[in-house]
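To begin, one chain is listed below as structure tokens, in the form predicted on its own.
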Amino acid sequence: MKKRGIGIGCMYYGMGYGFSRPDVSAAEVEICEDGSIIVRSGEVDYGQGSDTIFCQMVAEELGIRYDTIQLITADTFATPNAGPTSASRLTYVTGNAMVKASRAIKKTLQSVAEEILGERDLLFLDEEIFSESHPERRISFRQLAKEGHLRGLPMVETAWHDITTKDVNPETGQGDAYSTYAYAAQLAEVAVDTETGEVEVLRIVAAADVGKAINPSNVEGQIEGGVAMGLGYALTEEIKEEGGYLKTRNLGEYMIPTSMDVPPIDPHIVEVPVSSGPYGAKGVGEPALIPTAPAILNAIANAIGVRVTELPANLENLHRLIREKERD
């Protein structure tokens, strides 16, 4: 027999490091003579879309095409540390970075372009320079650049971005451990079949908190990756070890979810800017994760009224823990 049930997990996650662990990003913005852009972080995109995204947020402050810049990341050689690509943070902390160094070049650009047009009022967009109060005055952004590089002015600007938090209080806990936060929440639709333990998680609704979506696209392939990886963590994943000795040797032991396993996912993105991350934007890496198995389990338990306290709920664990119940 197969019963049905509904289960809501729900999370909060610290961006970053937090507790006085320090966490620093840094990015370099270069604009050539000829109008180019080159980007450098220390940063490691490994499939989430930070890199499209750090070229979206440098072209927002000036005014260019994003896939016009350059962006050289993770040589220790050529680019300026950023640290690891992990705790949710490169959006929020990195991000701030190139933001800062893209202002900071900005304003050497202005001080030129207000020398040439004779203006102050200026806006930097789709590649040109002009006035607000008088359109017809403007400047390519390519002979802005050409123009600074002949009067000598430094055409490269490096920022650092600080999220390192104090301490909380020993004794009451009370303080500001994390520069901010992320909220998630998920809801999962299950089918447990009683006789063998399997379990069909029929869909995934998942809402989470991104501050804002820079890029929404990117935004939803991370919540979608993100339930994925807990839909393995949930009911597949396990590491097996006996005596002492890893008995899980390989990937094919190991079970990680299919594309074939993956229920259908309904993605919600919420924004609530903060104020500290750049154009108000969060990290959506680990709490697009964090809520999966929760949300799972607590749907087992709604369908069968066997609540799984330890993971994997594989169908060996679970018809376990329905024969139990069943002798009690």
Second form
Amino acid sequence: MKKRGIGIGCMYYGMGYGFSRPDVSAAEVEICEDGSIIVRSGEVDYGQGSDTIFCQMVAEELGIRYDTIQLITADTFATPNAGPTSASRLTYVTGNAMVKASRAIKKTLQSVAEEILGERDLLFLDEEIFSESHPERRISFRQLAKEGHLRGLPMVETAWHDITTKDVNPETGQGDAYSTYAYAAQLAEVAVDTETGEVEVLRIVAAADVGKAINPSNVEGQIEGGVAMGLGYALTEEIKEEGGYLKTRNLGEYMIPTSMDVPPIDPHIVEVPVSSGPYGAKGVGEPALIPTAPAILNAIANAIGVRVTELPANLENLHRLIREKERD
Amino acid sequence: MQRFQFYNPRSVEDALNFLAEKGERSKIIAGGTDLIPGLRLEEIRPDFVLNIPEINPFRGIKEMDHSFWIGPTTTFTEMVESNLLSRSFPALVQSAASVGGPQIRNRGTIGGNIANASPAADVLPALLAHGGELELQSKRNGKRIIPLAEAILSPYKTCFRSDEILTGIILKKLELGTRSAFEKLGRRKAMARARMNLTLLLRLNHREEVSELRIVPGAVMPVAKRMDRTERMLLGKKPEPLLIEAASKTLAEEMVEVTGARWSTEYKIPVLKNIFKRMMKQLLIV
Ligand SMILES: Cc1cc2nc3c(=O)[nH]c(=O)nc-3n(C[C@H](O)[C@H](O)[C@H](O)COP(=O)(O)OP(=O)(O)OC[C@H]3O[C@@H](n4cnc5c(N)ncnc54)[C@H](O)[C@@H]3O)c2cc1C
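I've shown you the form predicted on its own. Could you give me the structure of the form predicted together with its partner chain?
Below is the entire complex, every chain and molecule, led by the chain shown above.
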């Protein structure tokens, strides 16, 4: 018989490394003579979309199009250290370095523009720099870049952002271990086949507080990817080991969900800005994944009154719990 | 990748001649979805690989007076898309539709599923339930026809001789009123090896008694087979719930007689019983 249930999973998650562990990131922004931009940073975009949002941030600060930016990343020979892509930290830590470096170079450009336009209340918008009170006084970003170079001014800036926190009290464990926290909640609806132990996830509703969504469709992608991973973690993924030898040796045996297994996902972006993040933003990578398994397990409990305490809740494991319950 | 010579025969005769000479050192390749992983893992080391999908007489589905003929290199996708098969053998088509994912179904063939003789095959047990027969050809002995039930000797081992090619699968038409069903249990919805599958064929007479029943579970025994003791229990009787319940117990016993008790039997016994009862119920509602 198929039984349906609904479950909720919630989480909060410390951004970055916390507990006094070094957590720093660098970015370098260079303005070329033709007004194009080169950004260098050791950050790694392995699919989460950080390259895109860093271009957005630099573009936002300098009032330019983000496709004029060339990004050089993850090359120890050419890029300053940004620390690992882990702990959901890139947007939050490297993002701050991007904004800082952009603002530093903007200051230099601003002084040149003030000199040329004879105005002080300048705006950087749509590839132009102009006076708010006298909008007819304007100079293109491209021309301004050239003027900066002609004057021999520094047209490259490096910024370093550090979110390393104090450690907690070693005796009491009290203190603020992390620079900030992310919050997320998910709802899962499942159908459990009590005859086979098969669980079908019918729907996931996922809300994540990201502070500020720099790129909303990027955030949705992260949420959907995280849910798919959480689903595999809850139901199928397992590494078997025997006497120190791995028995699960390839992806034919390690069961990640296929597109057929991933249910409709309804992502909700919650924006509660955090003052320490760039534009109020914080990370979403792991927070998107963490609530999924508890939500699914709670939904299973809601459907059939069985508590799963060991993962994965695969066919055999769940059916054993169902049989044990029937026996009692 | 290991080294071997790839031979692309132009005709059936060409292929049979090739095997007559080099069969012992050769492997046939159809879709390659079993063979290529085998070559990669170096489980097999042939000197020659004989490519058969381009031989036209090996393809297609034909209707005869009392039977159907299916070419060995017919892909699962072709089976699923065949109206002829869907009308006549819906459970067989369901088994083909359950294989891997679209990529595997586009390449994998019915002949490869049989010849590979995997204990976890999906189409092979369904064919067994349908009473499939195999047409084998060699240069030396010409054509011979054997029941599929006798062709699989042990896991991954068939009775095919090294100079033989499986050149056709023959299925007798089912008697009017035969109901059939296939169900597969896997760890996920696609690209999943069967944890278990079950094919049932059932016909009732005008008194609502079982006049024909075929039960073939797959992926639970080293070699799939019809569960005749369970079948006989129901033959000639009205399939009442109590009898079906008793039959499901016998079915599980028949399985354990073959496999012995293993870590997985604890799961397989109740679940095989459940799936059997559920499918019987569905077939009886029709
Ligand atoms: C990712 C993946 C998922 C899979 N999922 C499933 C699944 O869900 N269910 C399932 O049942 N199988 C599955 N398989 C296994 C495989 O796809 C099937 O067994 C398929 O039927 C093999 O057919 P083929 O044409 O690819 O065979 P090949 O790999 O070409 O050949 C298989 C064997 O049969 C022999 N052979 C082929 N044709 C003939 C012939 N005409 N005469 C004599 N010998 C012959 C070959 O020499 C070889 O030993 C999967 C495989 C992969 C890689």
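Under this definition, the rigid core comprises the largest set of C-alpha atoms superposing within 1.5 Å between the forms. Positions refer to the first chain, counted from 1. Fair warning: this is a prediction, and the values are worked out from it, not measured in the lab.
- Once both forms are fitted on their core, a CA shift of 2 Å or more is seen for Gly244 between the two forms.
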